[in-house]
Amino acid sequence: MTRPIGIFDSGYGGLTVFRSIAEQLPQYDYLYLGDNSRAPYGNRSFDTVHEYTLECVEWFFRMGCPLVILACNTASAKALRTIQQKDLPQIAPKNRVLGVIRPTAEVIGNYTKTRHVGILGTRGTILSNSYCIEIGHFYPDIAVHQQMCPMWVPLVENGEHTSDGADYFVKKYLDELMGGAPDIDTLLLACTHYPLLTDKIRKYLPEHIQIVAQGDIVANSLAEYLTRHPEIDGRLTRNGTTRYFTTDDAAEFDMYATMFRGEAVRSEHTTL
């Protein structure tokens, strides 16, 4: 039996991270579950948040997952701190669940100059102030200067982010954003899907400001994670295969992950 790294987003957009901790670790096995038929989650509350992430971990460790990342910004700020604190030590004591936002707050310093980091994001990411407090605890003289951009992730979504149309969308939030605070010089992409609109987003910011997107960093972070963490990392099996799972339709599911992977998925539908 695998025993895999399980990568979880409420959709599509955990498969760029999943790229790049893919391209970092291929020895491992990895299964990818996306929850599409509940998806999108960044408008729901911390309480269904909580309820739909927990349920997809525990099916993970059904399937023999020892570790769990929450490849998704809102899963990571509304459910994985209750997770890890109250539900893992009553359900799996022995394995690990772990998220996208601290690995990330852990280096946004090395980034910025002027101390001044935008963070582009979901309603319910950013509404959790996640990033403030976590910013806060590694660099307490970073300033954070937060903007949702609730239309983005349906954009992305639909096919539209290279459309003319999105345009309107990506300018006016970063016009909100930047309008208001002119000294930011690193802007975080704090939402898997984000990555896909990256061009666009480069073509309404002066040249000096740094687009941040979160794939390597948590990659890094993983691979250092499993070094620190033998009792986990042992645990692991290393066939370099990779299932994936959707909880909507699979055929879908595979023409839109294919988009966000940047190569062919053949997927399988769950039920949780």
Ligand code: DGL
Given for the second form:
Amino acid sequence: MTRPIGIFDSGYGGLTVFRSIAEQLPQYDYLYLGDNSRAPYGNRSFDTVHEYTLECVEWFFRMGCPLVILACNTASAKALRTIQQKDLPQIAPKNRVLGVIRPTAEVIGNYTKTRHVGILGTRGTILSNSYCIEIGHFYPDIAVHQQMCPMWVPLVENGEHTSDGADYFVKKYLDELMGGAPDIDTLLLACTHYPLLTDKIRKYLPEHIQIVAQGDIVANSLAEYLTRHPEIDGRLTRNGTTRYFTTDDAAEFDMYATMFRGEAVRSEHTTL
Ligand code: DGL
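Any chance you could show the form predicted together with the ligand after that form predicted on its own?
Up next: the whole complex, starting with the chain shown before.
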């Protein structure tokens, strides 16, 4: 029986993170789950995001994963803490669930010189204030400027992110953010869908501003975590396999997933 690392997202976005993880840690077995039938999560309440995410985490545990990565900022912001503190001790005390916000907050201070950082995320991620809180722990000297971009995930999920129509919403949110915080020199894509909009984001930003995506940051952090936690690492199997699952239509998932993953994806439908 394989004991894979579980990679979760509400839909396709987590594949941009998985791409980096698979590149850096190809030896492990992986299960990817996109909860496409209920995506996007971005505008949903805390309770709903927690309920949906927990159901998916339990699915991973039933599939034999000792470790699950929430490769979704919305789920990390709105469900992770409750799952770690309340649910895990009851349902699977030896298993672990990790998110993407803390590892990103830990290193963001290495990128900025002006100490003004912009955070672009879904409504849920921004309203949770998770990035302000986490970055504040590690770097109290950094000013965090947040901007919600509720139209970006639908643009990406509908394959419209390279269309001319997308420019309007990319420019709109960047103008709103930069207008109020001209000292920003580092812009974090705090949603796993946003790397697909990088070309357009670049087009509307002054050149000196660096755009930071989370894939490599999360992959580095996972590699370090596994070194520090042999009790988890030792439970994971290493055959280099990946299985993809979606709660919606598998053929449609494969069509879009390839774009996020950067290589062909063949998924299976699952129910939770
Ligand atoms: N990929 C998710 C994130 O990183 C957002 C997608 C959604 O709204 O479900 O926040």
